[in-house]
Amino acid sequence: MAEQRLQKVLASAGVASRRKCEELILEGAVRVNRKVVDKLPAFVDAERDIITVNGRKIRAEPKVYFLLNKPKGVVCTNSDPAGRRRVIDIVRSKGRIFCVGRLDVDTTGLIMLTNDSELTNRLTHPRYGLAKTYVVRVKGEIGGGAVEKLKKGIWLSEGKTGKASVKILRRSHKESSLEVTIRQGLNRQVRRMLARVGHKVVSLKRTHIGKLGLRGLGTGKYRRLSGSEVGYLKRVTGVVGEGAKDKTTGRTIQES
């Protein structure tokens, strides 16, 4: 196996998010091969070298993968200092698991949660732009000219978004629902987006992630991903070398 980060070997293995670790290395608190590793950076090979943080030997765990149709009102933190229930509260893991971005509190739909580091760091990088689908309902009848503002992109404070699909799914003169599509992760985005064009978002529902979807997930529940796609997540996010097993066949998904 090729030397990666110590970093992120031990965010891979549980131990905290990849920053909290580089804080545990640079703390003296880890150690490869009994020797203090303190410096950053530092590259191990996490199947040879003996790596204990603490005094305590790391183990790698395999790797979870969930889907959640997330609730009004959870937040998509591991730590909540106003103590609100947490998304990691609903989804039952024995290992730590986070969330694959954010949905912010009043957003509802689909969020991933997972422990692997690497797939995260990918899906949530301006790169790889995978689609994110939401349902939106807002105040007045949106007109002509404000989607297509939307489909040129909008000018935020972090510059001009990229182009968003939108299709009208209602229309009226008290209230509009439209379908966008985005392949960023601006902080509030859609939100932003719509109240540059004058319109107040109501409720927002992320409906798909890719492909993957909100079928057959109620409101609150979750389900891990198959086999087949983490596969898919790995493929469009330029993972290689690290083969996902469909749960029905047991077959290792080649990542080409």
The other form holds:
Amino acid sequence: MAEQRLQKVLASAGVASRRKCEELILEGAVRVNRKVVDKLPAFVDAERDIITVNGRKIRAEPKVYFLLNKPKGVVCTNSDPAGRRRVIDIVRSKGRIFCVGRLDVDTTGLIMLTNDSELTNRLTHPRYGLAKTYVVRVKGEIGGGAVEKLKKGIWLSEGKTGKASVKILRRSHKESSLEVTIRQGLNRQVRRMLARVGHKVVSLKRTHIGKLGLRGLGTGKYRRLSGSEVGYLKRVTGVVGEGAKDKTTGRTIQES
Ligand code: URA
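Taking the form predicted alone as the starting point, write out the structure of the form predicted in complex with uracil.
Shown next: the complete complex, the earlier chain at its head.
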């Protein structure tokens, strides 16, 4: 586990707000491994260091990891001014959790929720390039030329998208279904890629995040990730083990 700011660890353990925790530190109320720490910044390993506040030991908030099969019409933000149903209204968890990345309100399928901000940052960072697979239904018959363009990368306002894997699942004059795997997470990326090759998306569903799939999860259902699934995500993003490989250079990524 990487080191984190002391006030963040205190706040996520429920001691007080981050600001108030900073005050407690500066007042000399906090000890780390028996030594008073009264200067900032201060960094700790929440899983290894013994931290006390006014003599009381604090417990690091246990990390939780969920996979949800998101229904249509539910939003991935934790605060929605329009008052729509949020994914965090579906998943019951004691502490604060948040989505790893986003699915549009109309997109269905696999979304992960957690309180682990370090893993979230890595999973959503483009350089770790975890594969995300979508089944997309579009209007009209998709041609070979469009599929080739999608595979090679499409120019969007942010630049050219990375290489994609594309498989045609069904095709008729009226509608086509494709399986598209991408390694980036640009806003509305799949919809915009399909729009660029002239096809309007009828429905979009994420079926896989890396090797994690939807199997056994009905719409609106969720489950906790197993220890080995969490281990897998930590390994592929370099939180544990040798470190992740940069998809473009093939080199092991060093955290900056
Ligand atoms: N691409 C999209 O267009 N929408 C999503 O929700 C996810 C990927």
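Numbering follows the first chain given and starts at 1. Being a predicted model, the structure only gives us computed values, none of them experimental. Take the two forms, find the largest set of C-alpha atoms that superpose within 1.5 Å, and that set is the rigid core.
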query	finding
Core superposition between these two forms, C-alpha change of R31 at least 2 Å	yes
Did R59 shift 2 Å or more between these two forms, C-alpha, core superposed	yes
